[in-house]
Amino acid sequence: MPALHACLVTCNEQVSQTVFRLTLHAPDLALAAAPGQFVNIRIQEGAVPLWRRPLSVYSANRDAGSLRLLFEVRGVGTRILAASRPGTTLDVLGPLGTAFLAPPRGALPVLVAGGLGIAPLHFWAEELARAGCRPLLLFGARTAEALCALDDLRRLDSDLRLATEDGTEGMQGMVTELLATTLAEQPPQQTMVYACGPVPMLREVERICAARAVDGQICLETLMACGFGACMGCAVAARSSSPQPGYKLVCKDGPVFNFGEVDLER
């Protein structure tokens, strides 16, 4: 169940020009969080910034009681968060949202990340590896500089493949091209795809997978305020063919959805 936690900042590292990796002492959250879920952080006391900031859980160390988050500085809230020093206490609500479903027995989990979409998929790759299911992790960005936290990814027990649009690291091209090539080598009934990144990337992932009858899930990243379904600020359209058409809330019904559950064209 989501709850408020007073979490101590133990480390705040800058891993690229705009991306930071925040470590919190948060024993209860580390025990409760599952890959795909997120926390909602009150940045500081006072009215500015007014809303909490939702961040995907990047890693959880249950033995050490620590939780790590990966975030990009995009505005006043994340700029303040980037300046948080060890010893700062943050008001954290969580864990929130839905988690990834385990792949069918014997299926290869293929994780597809674009940019900061690596955050929830890094946690998922960690958990799959702990369960003895070595994932294939595809990670793409515009440039090598934007492939953040590669130090962590290379320590994972995974098959890591990279793509950059300018060719400065890994294959030159989009990560979805890497996915198409990968799926051509893999029996569809023995594959489960998980993706997080920009919506155009997720649309293409669903299209490629549908063409090969590969099942999977997407994790949506969007602005939200409350984080638990009260403000209705993160509504997305459900597919008309969904068992429950209309709108879904990313914070409550997601952020993890099955392929085809939400309409990525609207």
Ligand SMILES: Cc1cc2nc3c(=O)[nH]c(=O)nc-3n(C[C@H](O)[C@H](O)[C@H](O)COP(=O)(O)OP(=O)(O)OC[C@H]3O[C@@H](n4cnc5c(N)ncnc54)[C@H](O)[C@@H]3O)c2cc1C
Contents of the next structure:
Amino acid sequence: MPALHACLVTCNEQVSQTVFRLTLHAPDLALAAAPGQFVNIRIQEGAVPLWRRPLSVYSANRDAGSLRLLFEVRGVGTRILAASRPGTTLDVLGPLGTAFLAPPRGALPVLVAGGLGIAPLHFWAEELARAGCRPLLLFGARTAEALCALDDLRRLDSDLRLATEDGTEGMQGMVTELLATTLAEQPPQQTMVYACGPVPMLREVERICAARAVDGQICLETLMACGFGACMGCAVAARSSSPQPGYKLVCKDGPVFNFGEVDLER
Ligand SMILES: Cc1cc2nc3c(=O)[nH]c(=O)nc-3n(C[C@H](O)[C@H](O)[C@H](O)COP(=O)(O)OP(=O)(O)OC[C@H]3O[C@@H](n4cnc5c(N)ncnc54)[C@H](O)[C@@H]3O)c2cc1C
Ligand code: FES
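What does the same protein look like in the form predicted in complex with the ligand, given that the last one was the form predicted alone?
Now the complete complex, all chains and molecules, led by this one.
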């Protein structure tokens, strides 16, 4: 059940020019959160910014009672968050939204992250590794500098493969090209793909997987306000062929959706 939590900032590290890793003392959230879910943070008292800002859970340490978030400074809210010092208390609503579904027994989980899409997939990779199900983690960005938090990723028990558009780290090209070559080596029935990143990347992931009859899920990041289904601000079109066409709320029906559930063309 989502609830309001007063969370103490214990660390806020800058991991690249624009990306920060925030650690919160949040024992209840750390226990309750599942990979794919997010929290909605009230940035500060007062009218600006008015709405909370949603961030995926990047990591949860249940023993230590801590929760980590990885975020990029985009505008007013994340700029203020980047300046939060240890000792600050944040008003955090969560955990919110749907979580990733476990892969079928014996299937290899293939996680595909584009840029900051790594945030929910890092948590998922941690949980899969903890459950003894070593994931294949494909991570792509424009440049080596944009492949943030590689220190954490290299500590995970996963098969990590990198791609950069400018070739400064890993394979030169898009992470979706890495996915296509990886899937060609894998029996489709024994693979489950999980992807998070920009919408054009997600569209390509769905296309590549459909061509090989590989199943999977995507995690969407749209603009949000309430974060729990009250304002309709995060509605996206459902696929007309899906069992329940119409609209889906990313905050409540998602952010994790099955392939084909949401119309990524609109
Ligand atoms: C479920 C969910 C999980 C998310 N997880 C993460 C995460 O783990 N790490 C992370 O860095 N970001 C994540 N985001 C995106 C993050 O919420 C936005 O970057 C943030 O709200 C921007 O706030 P701001 O006040 O800094 O920017 P604003 O001043 O509100 O806007 C600055 C610019 O960013 C754009 N923008 C604002 N919100 C979003 C959004 N949701 N998606 C795309 N563009 C946006 C605006 O259109 C504008 O161009 C997530 C979003 C959702 C919905
Ligand atoms: S953000 Fe309000 S309904 Fe989704």
